[in-house]
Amino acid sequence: MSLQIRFSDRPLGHEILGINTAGDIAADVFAEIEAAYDRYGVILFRNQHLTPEQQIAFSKRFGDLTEYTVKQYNMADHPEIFIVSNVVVDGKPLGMVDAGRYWHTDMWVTANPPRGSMLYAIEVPIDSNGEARGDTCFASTAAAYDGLPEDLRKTIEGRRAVFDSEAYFMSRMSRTPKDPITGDYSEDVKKRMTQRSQNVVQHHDMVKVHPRTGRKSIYFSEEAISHIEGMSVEESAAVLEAVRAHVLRPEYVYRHRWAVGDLVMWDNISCLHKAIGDFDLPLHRTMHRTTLASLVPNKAAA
């Protein structure tokens, strides 16, 4: 079988046609799907009908899974599934409301971040004009690396960036709105503030080589990097801004407009992503995410 693909006009965000991810997928067909995933970084399947068990089963065909670090939003019966939702049940949030509303790679707080993630749309917010809200944007850091100006390439090649959870948390709080009446943060935000764990610092290569394809990509997360090793604060800030501006050039960015039943999976090395929070209650958004474990052996266990 030759896989049918509807290509977007960007390096990533291509739709795989004619596949039921809940069904039996022959080994040769699955091999083509995985090859497309490795090659393009973001692929998607429309009109899927998945139970949590089926999503987990399809995800596990790519390898081991890992649980999301904020465990309070993992599904109780299926902790492999992380719930993204603004729905409130009995006064409690069903899932994380504002997940990923900045350009990032998933779980950069870990020494060996996951291979990728898979997000399944259960509820999509639709506005009064019938338009879907809550898009997700993806940027190809592989294509961005290929297009780097030579001077910027030489500057970041072989460098390591310092990812700091405290720096990210303070930046996040600076853009978190307060209640206009009380002038205070919501109870959910205050709970996260009090439950904040010990500061985590990780040092990641700014250019990573994909362990399956050998292709180079820029490794970057907006607001999470405090500085670049071996550079002054001023020089580091200038380089990081140059990297950010380059990675987010329009020709590298695909914007996904969600529909119920969409299953989108992205590679965590070769792309960045950002959720667009242009909706609020009473509009509902609910997504189920599985996370593919790192392809790199755990350094601590080596």
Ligand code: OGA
Second form
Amino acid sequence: MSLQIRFSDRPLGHEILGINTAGDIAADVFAEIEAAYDRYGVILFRNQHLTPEQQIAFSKRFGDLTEYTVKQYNMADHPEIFIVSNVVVDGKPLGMVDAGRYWHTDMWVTANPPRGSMLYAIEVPIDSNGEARGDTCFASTAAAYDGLPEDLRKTIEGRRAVFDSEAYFMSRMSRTPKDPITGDYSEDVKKRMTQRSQNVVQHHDMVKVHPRTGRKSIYFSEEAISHIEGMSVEESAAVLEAVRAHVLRPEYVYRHRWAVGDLVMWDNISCLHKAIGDFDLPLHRTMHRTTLASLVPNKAAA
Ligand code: OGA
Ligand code: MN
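Now that we've seen the form predicted on its own, could you pull up the form predicted in complex with the named molecule?
Up next: the whole complex, starting with the chain shown before.
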């Protein structure tokens, strides 16, 4: 069989047609799905019907899974599923509300970030005009690498960037609104501040080679990088801004408009992603995420 694909007009975000991810998928068909995933970085399936068990089973066809580092939003009886949700039940959040409203790769705090993630739409907010809210944007860092201007490529190739959770936290707090009445952060934010683990610093190659395809990609996350090894903070900031502006050029970015039943999977090396937070209660948004473990042999934390 040859997989039917409906291509987006960008390098990534292609829809795989005619596949029931809850069903038995023959090995040769699965191999084509995995090849498409490796090659394009973001693929998706529409109109899926997945129980948590079925999502986990499909995810495991790609290899080992890993649990999300912030355990409190992992499903109690299926910790492989991390819940992204703005729904509150009996005063308790169902999942993490803000799972990445900045351009990022997942779990850059780890020495070997995951191979990728799979997000399944359970509830999608629909506004009063009937339009879906809460899109997710994806940028192809593989296509962006191929399109790098020579001077910028030379500047970053072979360099390492210092990812720093405290720098990210401070930057994020500066964007977090305080309650207009109390003048303080909400209880939820305060809880997160006290619960945050100690500062984690990881040195990541700015150009990563994909372990399955050998293709090079730019490895980057907004706000997370304090500086580039061997460069001053000022010099780093200028380079990082040039990288950011390049990676986010519109021709590299696919914006996914969700519908209930969509299953979107992204490669965590060949793309960046960002959640658009343009919705609020009473509109509900709930997603189930599984995370594919890194394929890179364990490297010691730098
Ligand atoms: C994530 C993530 C984006 C979204 O789950 O890692 O970034 O749109 N989610 O919810
Ligand atoms: Mn993410």
